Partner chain sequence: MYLANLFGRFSGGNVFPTSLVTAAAAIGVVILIIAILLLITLTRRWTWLWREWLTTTNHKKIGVMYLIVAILMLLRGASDAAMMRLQQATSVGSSHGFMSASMFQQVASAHGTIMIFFAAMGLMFGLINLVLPLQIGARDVAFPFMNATSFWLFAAGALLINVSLGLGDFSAAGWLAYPPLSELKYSPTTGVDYWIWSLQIAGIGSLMSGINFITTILKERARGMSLMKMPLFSWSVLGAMVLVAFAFPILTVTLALLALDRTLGTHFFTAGGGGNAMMYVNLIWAWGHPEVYILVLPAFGIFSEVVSTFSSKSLFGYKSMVWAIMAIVVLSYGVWLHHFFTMGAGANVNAVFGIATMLIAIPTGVKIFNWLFTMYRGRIRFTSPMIWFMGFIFLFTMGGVAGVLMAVPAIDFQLHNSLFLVAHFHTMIVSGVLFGYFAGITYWFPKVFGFRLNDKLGKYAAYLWIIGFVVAFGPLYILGLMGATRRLDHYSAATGWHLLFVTAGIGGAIIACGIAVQFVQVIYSIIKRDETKDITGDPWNGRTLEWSTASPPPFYNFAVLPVVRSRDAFWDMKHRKDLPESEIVALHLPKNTPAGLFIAVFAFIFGFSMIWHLWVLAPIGLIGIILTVLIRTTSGEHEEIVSVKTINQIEASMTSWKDYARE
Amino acid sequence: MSTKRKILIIALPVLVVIGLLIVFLSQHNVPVLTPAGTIAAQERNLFVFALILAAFVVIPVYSLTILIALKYRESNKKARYEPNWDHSRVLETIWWGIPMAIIAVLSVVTWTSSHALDPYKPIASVHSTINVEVVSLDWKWLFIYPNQSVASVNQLAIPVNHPVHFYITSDTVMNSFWIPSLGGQIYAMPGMMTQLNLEASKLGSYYGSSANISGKGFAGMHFEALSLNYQAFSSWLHKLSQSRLSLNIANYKKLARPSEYNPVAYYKDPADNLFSDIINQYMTGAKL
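In the form predicted alone, present the structure of this sequence as a single chain.
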């Protein structure tokens, strides 16, 4: 078999896979690869960097696997038989040196990115930070805006280019809060509070969901995340403040009952310390 034919046999499957991947990405919107937020953009860059770095191992390994299988097949009588060959300084340097270099690079990147993308780390900005308290329920999401005295169900609105500090808990089983276009997920757990800092850099409507299976209604446990200009965000808050429903304890208990594919709902005047009381009931046994 000629050298050109061997190269073609090795390269063709790789080119086919790359071509199919390009076609798929051109026809489908993959949120983690089309970020709309500052954190998501950094995470996308980290993902692409790790993928390219991995390609330095994956492509040679699979290419050599195919090449060796072709060259040393039983029917190839031209292959050299060297039963006493057992060492090559060049090859040893390559297959030990390259992985060691990749691990060294990954360790530096992991260390720096872990600190730079710490979900608890506030985002520096000239704009004010919006605080949102998030409660996962069966099977819906409750968003409380403590400084604006409003709340919403299955719809989150944030002003574009403003940092948003989420305080997250659960009043049911463990869930996972995730807006792929804006950043990575973080768990929502009963009796605990986690935090997440995100910022939208583009106007739009983005998909949010639970990334952790949580029972019968999990498939419908998603929400809309709206990135609005500040004027539109203020109008949205005003609409919530005009709601006929107040999020007092009685209405919250009704809301907390299991329901599937819950429609968007708006509330005004959340009960004082509602978010803290939801957490503390698991810590002290005190009921809402």
Second form
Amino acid sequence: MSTKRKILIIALPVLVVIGLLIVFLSQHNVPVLTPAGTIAAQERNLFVFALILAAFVVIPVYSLTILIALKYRESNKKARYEPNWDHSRVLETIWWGIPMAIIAVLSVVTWTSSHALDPYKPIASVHSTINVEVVSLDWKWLFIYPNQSVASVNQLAIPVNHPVHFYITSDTVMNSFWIPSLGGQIYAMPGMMTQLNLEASKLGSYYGSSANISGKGFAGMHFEALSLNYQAFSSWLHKLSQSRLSLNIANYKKLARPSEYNPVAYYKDPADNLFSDIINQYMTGAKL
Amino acid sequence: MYLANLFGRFSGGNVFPTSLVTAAAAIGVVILIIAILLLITLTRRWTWLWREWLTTTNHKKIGVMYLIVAILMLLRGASDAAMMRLQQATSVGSSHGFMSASMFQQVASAHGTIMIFFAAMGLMFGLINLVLPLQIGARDVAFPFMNATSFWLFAAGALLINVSLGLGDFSAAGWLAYPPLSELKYSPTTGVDYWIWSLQIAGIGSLMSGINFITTILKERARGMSLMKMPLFSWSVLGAMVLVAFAFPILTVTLALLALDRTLGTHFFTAGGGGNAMMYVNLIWAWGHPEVYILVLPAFGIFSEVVSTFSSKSLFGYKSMVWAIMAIVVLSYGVWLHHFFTMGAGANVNAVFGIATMLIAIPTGVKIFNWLFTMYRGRIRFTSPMIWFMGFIFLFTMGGVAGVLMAVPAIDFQLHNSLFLVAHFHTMIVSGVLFGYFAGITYWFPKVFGFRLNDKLGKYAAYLWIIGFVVAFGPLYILGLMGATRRLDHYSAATGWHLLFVTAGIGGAIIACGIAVQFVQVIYSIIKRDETKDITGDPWNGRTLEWSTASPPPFYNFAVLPVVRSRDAFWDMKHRKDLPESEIVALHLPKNTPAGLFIAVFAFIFGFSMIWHLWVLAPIGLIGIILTVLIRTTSGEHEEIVSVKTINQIEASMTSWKDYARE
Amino acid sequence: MRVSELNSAVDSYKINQASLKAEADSKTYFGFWVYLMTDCVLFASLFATFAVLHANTFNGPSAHSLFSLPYALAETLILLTSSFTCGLAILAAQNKAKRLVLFWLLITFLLGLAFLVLEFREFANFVNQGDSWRRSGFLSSYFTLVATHGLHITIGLLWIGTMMFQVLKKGLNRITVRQLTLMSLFWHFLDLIWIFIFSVVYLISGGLNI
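Please supply the corresponding structure for the form predicted together with the partner chain (the preceding block corresponds to the form predicted alone).
Up next: the whole complex, starting with the chain shown before.
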């Protein structure tokens, strides 16, 4: 087989795969790459930047591998053969140097982005910030709106272009709170509070889930995150406040019992300090 | 009440599997074991088995036994993987697949646990045992009895984890069993206890191996082999074993603390009671991250040997390679937090660990360039080990890029625990570790068994694995970017993930074909072994000392210990026709002993009792271990003398390069 | 073969054997040092656990209210003395004084046993007060750290016992002296770990309430 044909045999499937990939990606929603939130957009940009930087290593490695493998194959007797040529200070300095330079650049980016995109850092905005208390339960998500005195299960609504400050804990094992369209995740842990700041920049309904295994009903522990305009958000809150159920301690305890693929549910009037009481159970042993 | 105490958890019900698949697997395993025992009995091989294998202290035989157990466990792990692929390809929308959620989670947890602790670790220790003493010109490891004990503890752990198929259940808390999920409150059955005790027993074996190989490398090298003349594989093993010695005690402690939480009611990692689950995550990764490098360093060493041998050229940048190994060893202890950037440690901490993580890419990159320039101006023979190497270069570089991306905390928030992460570490472990060990097995197979494996079938297997890998794990990268998280037994149709999961399933099937070809390769090669017989002891025109003795080597490895003058010691000997002429003298070699096997049997009894709360049986296991150790250490001579006459007889029956160099 | 040749062959064989034995000793010592290092990592992990959990009293007793420094000091002095007598045993072994070795080993054994009894009594006291390892994260880590050391001491006692038995039976040959040396290394190591426990658990965490 000629070398040309060999190259063709390898190159053709690669091209076909790339073609299929483009078709697939154009027809499907890939939230990490097509974000709907300001944080997710910055994280996507960082992803693309790091990928391009990495190409400075990948492309030389791949082309060198192919070229060297073709040229110095045993059957090619024309190629130079130097069995004892085994070091070169210049060359080795180059390939200690190049990765070091790339990592140096990436380190600076890492340092600044870790601070800029710190999940605990509130988002500066002209619009008011919405506070949401998130509790992971067996196996559903509870969202408490402390200022609006309503709560929902497996459905989150936020007003578009408003910063949202999430306070997160768990009343069961560890989970991870993740809405890929809006931005990165953070763990939900019993007895502890973590925080996350996100902001939706587009209207829509987005997929949210737990990214950390939490037991039998874990796969069903996903929720809908609605990004609404402020009016729709207000009427959504109003709908919740009209709910028959109030989230008093008794109803909370009922809700906290394990259940799988829990339907969306709305509650009014969550008990005072419910969120901190949930955390305190694990800190001091105080019962709810 | 008394009876209930005697039978522990057996009196509580839920002992036998309720799922059809598990039951079938359990029955299959039992039938297999009975068939093997029957075969041994019918062919009257018990004494042979006892004398030659079960009581052996010879590193080569121990190495072969490691490989056998590891390959069996690789098959178990691969079956688990196949079941997961099948479930995820079918469990969408209204269909919930063929496994229940809890069973899927058990299979997923078992897959990770078995592949890392028993398949990869087993292959690694197998190859190290087979090759390392030969490569440094030693007659055995520093402590042969301890070596046998290590193996048998490993085997006991492997057996224990498989008992969970038939008795009780297995952990459903993921391969690292994060609390509080793995605490008694949330996982009340035997599952997590199987996980704890099989790893504890095997892990102590690994720790002992680490001590043993550090001592072997630093104390048993041939005359003239200074550290900077040591072959790269031996260097990589030294790096890995130093990591073992520093990392495995942390695992021992972590597992013990979790066991205390579950059996004695302590509050180390419990939610409430003053426990701290984040501490577990820190501890387990303080072991877990070095563990990744424990597995991959020896594979790097194998690639260094393979590339140099098949390019017929000495390794490029030897000193850089050694420094790169040392850098990796040191750095791998400073990065564990990158496994949980999403815990909310704060920007400074995250950034520091992110940058430390990226630093590891530097020595790794250097290694890749040095391998490429070993090939440059060489004469490359593309045998199947080289195909594994080529697959490694392409996939590992890609996986490495994914790793560097995730080392940036802000990017990691979007990729953590997604299938992107799963795809990343499978790329690193399959191409880096598994391909490396496959290359190593093919490369050293003739040394151990005296004949080569069929190269054409080996290449087909490698191609199938590489293609299958891309088809199986390429989709997972995209799925991760689409928001698919790991360990899902079901997802809704609206996610649009189905097609990619089906593609991944097809990739899994291609890998399965690759595995099948590997089996055909071994069987075919055994049948045709006369055609590929290795009579020179040096089938590949090798460069290091293991090729200077016969294939398979005599039990004492070298009648006269070699003297090393340069880095590629054997290459040098061949080219200078430097035949060792010194006199053969009588040797002191370690005797066989069943003590290692007994210790492992008692450890198994102890572990099993702890899992099932058999408080009467547990002390028997413990006392058994102590008594065996006491008897062994206080009893007389552990060595026997091999006379000059015997050695001369054996040497006359074997051929190696010397016999041809003389002509 | 002439007699002189034979003699020199025998000599070189003897030298060879002697150097082989020295090598075997040196690798055993080296391997044991590596083991001690791994044990150090094990204890370091437990110390780290204690450091993380020492304030997690979960409304239970704190280190300050629980520990009695004089009691811990007594344990410390006993263990230090045992380390000293263990050293005397090794000194005696180097002087080939078998009975003296046995005597010092016995003293070391008794002191170790006394330490263990004291530790057990302290544990029993706490448990009887209702402050067992189940009470809080702090107590879990305290009991585990100290009991792991205690477990090592128990193994050490078992080792001393078998060494006394072996020295009695086999005398002071190369193997028993080697094992004695290893045993004393182990014993001194445990002493060192205890100093850390005393400082970290009883002095610093206990808050110097003399």
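Quick caveat: nothing in here was measured; it's all calculated off a predicted structure. Under this definition, the rigid core comprises the largest set of C-alpha atoms superposing within 1.5 Å between the forms. Numbering follows the first chain given and starts at 1.
A.B. asks: Can a Cα shift of no less than 2 Å be assigned to V264 between the two forms, given superposition on the rigid core?
C.D. replies: After core superposition, the displacement of the V264 C-alpha between the two forms stays below 2 Å, so no.
A.B. asks: Could you tell me the distance the CA of I94 travels between the two forms after a rigid core superposition, in angstrom?
C.D. replies: Between its two positions, the C-alpha of I94 lies 3.3 Å apart after core fitting.
A.B. asks: Where the rigid core has been superposed, how far does the Cα of I18 end up moving between the two forms, given in Å?
C.D. replies: A shift of 4.4 Å.
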